[in-house]
Amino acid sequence: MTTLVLASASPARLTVLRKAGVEPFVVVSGVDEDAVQEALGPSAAPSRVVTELARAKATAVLTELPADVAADAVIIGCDSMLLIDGTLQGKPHTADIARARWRSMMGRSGTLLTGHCVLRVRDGATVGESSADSATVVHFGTPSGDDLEAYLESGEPMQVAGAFTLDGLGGWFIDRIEGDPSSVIGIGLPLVRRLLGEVGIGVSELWGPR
């Protein structure tokens, strides 16, 4: 059976796949995201940035796979960033940055871009590759000052793209979205289905026992 390898430490992506019937083999890539972005240059299109980051993550874990997994696998790499005011925003990492971002985006909208890269692997070598990005418009609510501070104290927004989640505490402050909810969470199932098809894998081939 083909093993789906998730090149991500994201618990949200893992949850999406598990709820969709797949138990992935998880390998964290350890890619230096800043270095990848720097190499692309400041003029790189936002969609290219997230897609190249996803490709870098997928490619990085290939050499780390055990032989039995690398014999027949598909690797999925993903990267999400929020595009607002023409600027890509990744993880804020600190409460001060997250607070500033929320104060600037509350009551407004931004586009959550998620790059995806799928590698088809046989006997430790890549035999197929497909990549693309998805774009979902996110309309932010306006949390009260107390709610925002409580959200920051939870620690959740510091380690997620754009300083928000749809499937966690941040969901209270998202008024609506236009696009694929799973993509906002971190891995777009409709897009991944298409990319898998382009490398010769049907999604039902990856489903575990129900």
Ligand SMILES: Nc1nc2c(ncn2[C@H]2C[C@H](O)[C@@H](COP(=O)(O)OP(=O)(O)OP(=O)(O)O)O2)c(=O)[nH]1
Contents of the next structure:
Amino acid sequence: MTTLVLASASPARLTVLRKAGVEPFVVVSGVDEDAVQEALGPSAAPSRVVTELARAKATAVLTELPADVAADAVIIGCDSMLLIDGTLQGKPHTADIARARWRSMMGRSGTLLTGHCVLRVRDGATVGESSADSATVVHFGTPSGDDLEAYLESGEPMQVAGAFTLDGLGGWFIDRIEGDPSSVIGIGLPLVRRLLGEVGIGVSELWGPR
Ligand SMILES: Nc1nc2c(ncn2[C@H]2C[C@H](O)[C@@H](COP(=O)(O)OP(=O)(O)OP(=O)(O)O)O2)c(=O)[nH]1
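Okay, that is the form predicted on its own; can I get the form predicted in complex with this ligand now?
Everything in the complex follows now, all chains and molecules, and the chain you saw is the first one.
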């Protein structure tokens, strides 16, 4: 049976896949995202940035796979960033940055881009590849000052791209989205289904025992 390898440390992506019937083999890529982005240059299109980051993550774990996994596997790498005011934003990392972002984006909208790369692997070699990004417009609500401070205090916004979650505390402050919710959380299931199809895999082949 083909093993789905998730090239990500993201608990969100792992949860999305588990709820969708797949128990992935997780290998964290450790890719230096800043270095990849710098190599692409300042004029790289946002969709290319997230897709190349996803490709770098998937590619990086190929050599880390045990032989029994690498015999028959599909590796998925992802990268999510928020495109707003013409700039790509990753994780804010600090409360001050998260606060400034929320004060700027509340009541407005941005586009959450998630790049995806799927590598089909047989006997340790890449025999197929498909990649694409998904874009979801996110309409931000207007949290009160107290709610925003409490949200920052929770620590959640610092750890996620765009300083918000759809499926966590951030959900109180997202008015609506236009696009695929799983892609906002971190891995777009309908897009991954298409990409898996392009390398000859049907999603139900990956579902564990029901
Ligand atoms: N639960 C949840 N997480 C979100 C949401 N939006 C973004 N995130 C998370 C997913 C990813 O873990 C993180 C985006 O950062 P990256 O794409 O660089 O992934 P991360 O560094 O977490 O792991 P990786 O680089 O794949 O090993 O933000 C959301 O709506 N819900």
